[in-house]
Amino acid sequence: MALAEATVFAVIWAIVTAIAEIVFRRIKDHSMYYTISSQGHIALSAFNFLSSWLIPIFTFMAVMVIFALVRFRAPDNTPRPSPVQTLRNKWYILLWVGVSFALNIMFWLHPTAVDLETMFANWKQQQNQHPLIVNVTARQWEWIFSYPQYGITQAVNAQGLDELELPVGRPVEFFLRSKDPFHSYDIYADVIHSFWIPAFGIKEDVIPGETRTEFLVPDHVANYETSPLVRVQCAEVCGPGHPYMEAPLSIVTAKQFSQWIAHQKSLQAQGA
């Protein structure tokens, strides 16, 4: 009887897992992602790899719980002692612990260690390609972007609102700080924010008193109208204005970026 039950369980698990994998792949390929940076593609590949392995693990647990509830229920809700009492099964325990250990080691090696090494290698190589430096300052509740290589202290759009614009194909290095540049106060008195650009696949906490960096290469021309994922959003609860702490992002051609830089310099000269 035990072998028959195990066989039924295995068949149900295989069917549910196959259906879940098919559904995941269709969602993934059609509507789930929009990635426009080299680092984002690495992160997306890692997510897809982990999901493909974790789906059968999740379905195993879900099917096990439901199968046990259905198969071993008391038909008339009257508890009865089982004729077979098993305290433990050492082979099941060894298999469970062994597989769990192997999976964790595998996930640590790939994609975690492998992809991090790829990102660091790309970073070192692209740092020699004159990356664009963007200083990002987070304050309650605003993102402020400056371009020190061009002498721009605060980039704004036609409405005077902060905006971030980047050239496609050029490495970008962000320097992230949390403070209020318009008031003098203890730098540790601000709060933690989180610099998140969904379409870039990056998120980095911005901590008072620290300067953190992010490095990436945009590889598609895009803006908020292309996808709402092309924006800067705070992903760390930082007060009542947290949901509205966002800024538009545009990825443009090199020519458009040069024109935008000239426009920003003109606005700055006018004291806008």
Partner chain sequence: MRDMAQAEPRNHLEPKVLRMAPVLRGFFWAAVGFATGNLLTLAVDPFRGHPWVTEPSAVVGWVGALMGWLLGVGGYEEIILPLFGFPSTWVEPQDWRRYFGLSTNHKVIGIQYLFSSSAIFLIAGLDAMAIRYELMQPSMHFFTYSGQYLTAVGVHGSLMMFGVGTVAMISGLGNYFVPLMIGAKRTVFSRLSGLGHWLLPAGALTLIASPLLGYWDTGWRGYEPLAMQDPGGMVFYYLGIFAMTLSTIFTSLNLATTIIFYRARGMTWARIPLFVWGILTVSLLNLIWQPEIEMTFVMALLSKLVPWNFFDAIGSVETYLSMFWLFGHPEVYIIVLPALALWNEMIPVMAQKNLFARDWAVIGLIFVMMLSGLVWAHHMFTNMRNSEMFPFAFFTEMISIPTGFSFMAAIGTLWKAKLRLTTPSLLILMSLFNFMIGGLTGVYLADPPVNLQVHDTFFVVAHFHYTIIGGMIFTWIAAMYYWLPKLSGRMYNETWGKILAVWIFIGFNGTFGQMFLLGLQGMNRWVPAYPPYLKSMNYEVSLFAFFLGVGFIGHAIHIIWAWRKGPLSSENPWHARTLEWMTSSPPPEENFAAELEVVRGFYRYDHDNPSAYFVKDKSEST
Second form
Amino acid sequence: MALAEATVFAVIWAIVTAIAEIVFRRIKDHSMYYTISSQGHIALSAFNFLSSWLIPIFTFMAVMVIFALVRFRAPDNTPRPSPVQTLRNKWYILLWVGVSFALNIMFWLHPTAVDLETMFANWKQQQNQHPLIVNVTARQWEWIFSYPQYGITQAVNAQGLDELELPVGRPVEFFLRSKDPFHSYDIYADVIHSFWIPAFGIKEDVIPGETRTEFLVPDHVANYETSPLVRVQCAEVCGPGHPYMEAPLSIVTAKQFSQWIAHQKSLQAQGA
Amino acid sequence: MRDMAQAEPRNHLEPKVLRMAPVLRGFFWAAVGFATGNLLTLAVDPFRGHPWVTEPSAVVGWVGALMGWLLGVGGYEEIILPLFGFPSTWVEPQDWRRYFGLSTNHKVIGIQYLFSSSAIFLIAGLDAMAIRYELMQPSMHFFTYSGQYLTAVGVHGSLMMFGVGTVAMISGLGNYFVPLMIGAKRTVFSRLSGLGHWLLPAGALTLIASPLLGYWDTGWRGYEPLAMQDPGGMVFYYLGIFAMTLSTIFTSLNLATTIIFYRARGMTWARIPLFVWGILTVSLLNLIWQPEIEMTFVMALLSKLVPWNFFDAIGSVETYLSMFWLFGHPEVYIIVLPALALWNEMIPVMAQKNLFARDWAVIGLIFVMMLSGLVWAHHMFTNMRNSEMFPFAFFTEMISIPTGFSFMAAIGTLWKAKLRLTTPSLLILMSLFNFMIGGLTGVYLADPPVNLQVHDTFFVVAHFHYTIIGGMIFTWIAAMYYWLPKLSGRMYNETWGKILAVWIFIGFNGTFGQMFLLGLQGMNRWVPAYPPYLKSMNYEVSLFAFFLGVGFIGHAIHIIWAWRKGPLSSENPWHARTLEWMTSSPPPEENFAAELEVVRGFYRYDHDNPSAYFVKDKSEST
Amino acid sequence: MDNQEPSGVVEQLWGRRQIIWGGIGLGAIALISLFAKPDIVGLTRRLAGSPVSSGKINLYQFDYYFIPNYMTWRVGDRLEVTLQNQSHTHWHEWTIGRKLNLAFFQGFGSMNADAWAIDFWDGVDVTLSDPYKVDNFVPHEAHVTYVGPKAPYQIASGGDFSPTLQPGGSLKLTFTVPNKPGIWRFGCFVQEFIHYRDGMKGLIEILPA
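Follow the form predicted alone with the form predicted in complex with its partner chain, if you could.
Every chain and every other molecule in the complex is listed next, the one we just looked at coming first.
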């Protein structure tokens, strides 16, 4: 009798968990969200890893709540002492405290420690692979992209709006600065922005007076038509223009990229 | 009552008649104070521009208004006169009118706080409905300007955080029940506490009035350097929150001192109720962190008015962010600790079962309190240096361990219980479920690589609404039902209570559950306009949000109805054992008729003699 | 209780009605001041009409609105507009015209953009004076006379006739209202058109002579 309740609970929990894990794996195969960069894959696999470990904890609580509603309810609201009176159960406490320490330390080591190490090591490696350098200037409320290796100061699309274009498979180093190059009397009068490309799985705040870097390798040819997650989006509130601080992004083949660079150069020559 | 024939000499003791309600008198003197401060500033301001209210003049005017308000509600008679050696001339009317002026009775103050906090919840909730209505379409269709939308977001967040989250359970339920639960007849700093309540509506009204000075964009965090260049409404954000946090500090100072010094005989640390532990830990958090954020806001305000350039590219942007989150994360636990404590306060009563592992439940509260100051930088993974991610990820993971102890005790108590499935029980089970989702999604956010993707998206919005609404608001409503017979002597309707509980559970999970997916699909925060591919899910979220809003209003109506017209309840309908149930309902002015002596803990249901279990009348024992 | 009551106490003589009416009154004041100001201004203007500006006009720029945002001019009047930027942090321009240009934005479709299709100042004679902290000034098709040295005017090209002022800047524009009666709009398009989108705009009704 003593174990019967626990056994019933454990069996239900195991079944519900198994179903939830299977469902999650089906969802995961279609990807939780669209990711096309080296950095994004780290985040997505961490997300999936955490999900598969957190599902049993969630189902434990969900099953427990329903179990309590069904098995542990009093027949009516007349106050009478519960037949079972427990003050302590050393195995339960030991298990709870032990498992919660173990799980949290595990999560901290994997994925956190492992991924951070991988991430930083990747960044260092990409920095040494002669990455494509893109200077990203955030100002209220515009992203400005310049390619110093090609002498392009502000890349624009056919409508004259700023755009970002990247070759697939080549490491990129973004230099992120928040300032307003058009207002020479107060260049650093700008605010915090956050450089976010949802499909790249990373965002980095752009802080006035500081220069931040971000490394990644895009691994698919894509644009806004492929997935609306392929866009540059400001993620930190920066004033009334914040929702509109968005820019087109295309990841193209190396050949298309060099054509695009030539086009930008000619545009710039006409403008100057 | 007074013999008017006995003429007294004409001096300051002459009988006075107050023909104006103190709260209205407060408004009058606040208006006079504002006008005076504002005009004085304009008169001496050499750089005055066009408008009649400038940022500096609004600040000075606001100080004048606050003075006028506090003096007008009764601070002049009750506090200023005695401070200068005159006798206090303030006598609270012994009827409903005492709720409309300064009171020194902790139960009156508690109800004042509960009322103000509920009113703020209503306004912030209507604000949220406006936000959700706007987000039903990908382009702006309800608000005219995105500045208006962002102001609505900022006002919603600030009111909920500083006017509801830190207030409803701590200042409302705390003021009312903590003295009762520890067997005290009054609180230590009762006049300070009485004055403190009136800071809350002052602060909330300041925030609500902030759009009059211009739309501000920063959300509840007042991020620099955006705040520095935002229109004048920002000034009222700082001032409003200053008043509201000061109110919380007064409550915390008063309640912590009362818990330490005014406990009944025999109310040892090993016996004080869980909710009292919750209020004590949270009061310590408040006393540490609320002054910190007030100092930060004073600096930010000066930086804006002067300007000082403390927190822009000339100074240090990250310093503001750090100072904000240094308070900002403890704030989350300030909101949720009383809820964790209340689970384990109510479950043993509803189950009539021993509280499982009481010491672990208390240890959990204390360690959450201590760790809460070490996790703040996880709000800044996207803007801090890489080296800081690792240690803060560690502490963020670790804080879930003591939080888990509250779950452990709750589940241990539920296990094999015979739980009476009342409305409070149901809401607590829902709260356990919701808060578990809030906590587990926090594990994702603690992992920096995942955080860098979902930070500043609706994933985070969903996460913290799960902890705050799912954890705190659900438990607050549960506690209102649980203590309603004590507050009013009346009982709610069990059927309606349960229907409404299920109602808000569905509304809540439908609203915020989908927000996790919205965040993963690329919905960023603080936007009244968004790419059209996110529309259908936003539309659904809004429908659920309206459903949820109606549910909250339903609870409010139900509770107000029960409070006034509900069937009369017995003195101790739940057969609870804590001291607040050992007196009449509602309790008399002095709380207890007799001296109390506690002889046993409150969470033991395995004794068979409930009649003589833990209190004895001192007059009988001597 | 009676005999313990200290002398000189405040006796409260007020009732339920006062609280109810006081609350309703204060609530009404709050709602009106928060939500109904534009309606009240519009109603007043409908009932009382808008006075015709003449002589000196002060036009203030704030974040992100103009004061006044509604003016009535008459063809042939000589006006002296003192433009003042009251913002501490943002630069602002002043353009007048008709028909907004539209641009295509990836996530949001066609939205109002950088300028007017018709510039009010085309062919208008205007005298600029007292420049202080001018960010830049685009004369476009206007016939401009500059008082004093030209350097402080920061003359530039591109876009409509638009004086742009630094925070705290000011500039005086003197002109005779040209024979272009009807409704004209004015606005500030700086910083990626967001100032305009966030309400930094106004209307000028020009009456025939």
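So that the term is clear: the rigid core is the largest set of C-alpha atoms that superpose within 1.5 Å between two forms. Numbering follows the first chain given and starts at 1. Everything quoted here is computed from the prediction, not taken from an experiment.
Once both forms are fitted on their rigid core, the CA atom of Ile57 lies less than 2 Å apart between these two forms. Superposition of the core reveals a Cα shift of 2 Å or more for Thr78 between these two forms. With the core superposed, Asn122 shows a C-alpha displacement of at least 2 Å between these two forms. Shown is the Cα shift of Gly241 between these two forms after rigid core superposition, which amounts to 2.6 Å.
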